[in-house]
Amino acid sequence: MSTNLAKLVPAARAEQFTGKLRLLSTLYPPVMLGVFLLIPLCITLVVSVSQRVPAGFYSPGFDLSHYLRFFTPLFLRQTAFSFVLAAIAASCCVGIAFPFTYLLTQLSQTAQVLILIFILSVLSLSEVIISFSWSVLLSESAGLSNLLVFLKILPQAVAWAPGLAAVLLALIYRTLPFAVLVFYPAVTRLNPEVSEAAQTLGASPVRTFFDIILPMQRRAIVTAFLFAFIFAIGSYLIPQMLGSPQHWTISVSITDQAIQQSNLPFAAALSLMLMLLTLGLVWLISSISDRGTER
């Protein structure tokens, strides 16, 4: 009797410990979601409807004028420009990253690892360093144009920054590693027999890539586009440092309102409107992609 009881007690404790561990693993995701997403979001919402105090921050209230100010032509035009710029940057990023990743997977395993480490090292660079580096490279005094003059491709050195091309180039540079990260697992899972079968039936490698490989990766392409789009539209230092005032995005205005103008309620309202519009666009693109996949 005592022996059976001695066996049952550790078993009961082990079951109790397993139950606590299961409860902890269940609660952990919603707790982290609440701490790092919902609470900051609620604080931003409260600040966005507060009343601005000149020479101060804000006082609690229910003021919707900050949201109404978003619908003025200045901020609507700037928001539209931001979305178009981010969409162009994301499209270019996907157009470069997908064939690059496909060709990367054709190399040896060692070469793949080395190239991936080199590409992912870009993620360790801050937006400040990226912006400053591109501003030097695209400058007139010490930039790439001097190299082109030396090679007699350009008659004289020119400055490409500040300018729209400089902003676009830096955004593509910053978002490209994220797109490669999305594409790599999907492309490595491709069955090589599919390509071999298509080429056995007479398809050229180029036609196999565009007619077989590309449609099979539709979901990965959409995911990579959305990743690049979200990172591009959230970037504010690159447009500010490499662009002229007419190239500044809505993220630059949010920073300007929060830091330079000390208008936290309006900055919070702009942030929430940008987040809602981005979520709406992500939902729209995902829905269209899912319908296309089902067909």
Given for the second form:
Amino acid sequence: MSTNLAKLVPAARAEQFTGKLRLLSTLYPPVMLGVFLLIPLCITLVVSVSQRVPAGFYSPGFDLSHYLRFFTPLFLRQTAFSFVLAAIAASCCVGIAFPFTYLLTQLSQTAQVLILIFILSVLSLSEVIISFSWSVLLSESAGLSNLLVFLKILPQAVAWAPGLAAVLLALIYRTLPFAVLVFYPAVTRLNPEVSEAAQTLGASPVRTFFDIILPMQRRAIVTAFLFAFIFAIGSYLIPQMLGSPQHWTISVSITDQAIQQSNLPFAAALSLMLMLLTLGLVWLISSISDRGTER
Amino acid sequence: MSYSINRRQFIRGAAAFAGFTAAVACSPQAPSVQTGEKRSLKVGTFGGFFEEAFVKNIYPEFTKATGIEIESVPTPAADAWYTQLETAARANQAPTDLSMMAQIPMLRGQASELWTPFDLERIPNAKYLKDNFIHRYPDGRVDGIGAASWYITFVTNKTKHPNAPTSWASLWDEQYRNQLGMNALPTGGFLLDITAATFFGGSKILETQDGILQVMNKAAEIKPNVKLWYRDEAQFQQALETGELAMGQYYHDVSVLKAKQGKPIQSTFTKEGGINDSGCWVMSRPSKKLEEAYVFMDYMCQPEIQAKLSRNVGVAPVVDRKDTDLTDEEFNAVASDISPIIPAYRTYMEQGDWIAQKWTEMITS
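With the form predicted on its own already on screen, would you show the form predicted in complex with the partner chain?
Every component of the complex follows; first up is the chain already shown.
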């Protein structure tokens, strides 16, 4: 009897322990989601309806005027521009990253790892450093155009920054590693027999790529596009350092409102509007893409 | 990279946030126990060259003279720092005991009584301060003690533009198409004040919205000449040094320092005067170190310390020049006798949101 009990007690304890562990593991995701997502979001929401104290900070209240102010031509134009800019940047990024990743997976394992490490190291650079470096590289006095003059391709050095091309270039540079990161696992899982079969049936390598490989990777392409798009639309230093004022995105205005104007309610309202619009777009693109897959 | 030299610049994000978090994390909320413990004071100044110069040239001797240790906190530009102080105060935190604060955020802080009022009698050396450097609440309580003042002047690249300009009006000259660097923010470069002083006979016109719009329309004529609207000082400075830009508006002291280092930069006080902006020492509500703060501010108001600041930190004194032993050369390196353009601070307070929006519409269109 006593030996049985001795066996039973630890067993019961162990069960109790596993039960607690299970409960903890169930609670862990919602707790983390709450701490790192919901609570900050709620604070932003509360601030966005607070009362702006003119010439001061803000006080608690319920004021929807900040949301109404979003619908003035200036902010609507900036938002529309931001979406177009981010879409172009994300498209270019995917357009470069996909063939790049595909060709990368054809290389030896060591080469793949080395190139991947190099690309991912771009992620460790801050946006300030990236913007600064590009502004030097695209400048008239010390930039790449001097190299082209040396090679007799250009008659004289030119300034490519500030300008739209400079903003796009830096945005693509910044988002490229994310896209490669999304593509890499999907592309390495591609069964080589598929393209072999296509080519046996007479398809050229280019046709195999466009007609077979590309459609099979639709989901990865959409994911990479959305990743790049969200990063591009949230970027505020690149547009303000490499763009002319007409290239400043809504994120630049949000920063100005929060930091320069100390208008946190309006900055919060602008952020939430931007977030809603971005989520709407993400939902739209994913549902269109899913419908395409079902068919 | 020329980051370290820029004292008012801020690299948004990392540096400021890290500094802020560190400061909040280290901030003891219990009133300090003075007995048997070293007295200390957390002082915030603009990160970069400015803060480094204070740490190197000012704080050690202050500690030697008073026994109060200074814990230096590098802060971002004043507007951003104000937002952080205000947010921290709502959580009853004081990331610094004293901070150097520019005029517009000073006025913003008044609205929520963020600044601890000071008793002038506890700062006897404040008698040396010029009147406009004693900052007060509308009801007369003192909330800021002049710390330092600085100028924004007309700066040129000597190689690209060998003749010193005589008037701000040159910024509008068609021959400088696409060659200028101007501050992108209305309260960063005070272009409206420059325009009003140059073309409208002074700041009176900025008292009404109609007047402001007239000035803004005139200011908008500068746009074809502007190649870079900058927020980041380092970006402008580098572009001017390399000749990417021929001219623009910038801080006089940094320009003089750069010229001394052999860069082709010239800073000119035009006939309308340079823009004169200044910083005050302020204490945010939750700080409990008022006693130490009085000792510090009193020390900083001494004319010889003000002269030392001019020599080592490059700022203009907030005390009368006559009380200091600055030579002409030393004084001209940081200031000018030409009467300055003082920004219309009240206008930016009362019409701030409206001006900011009109301004953005103006430069982004």
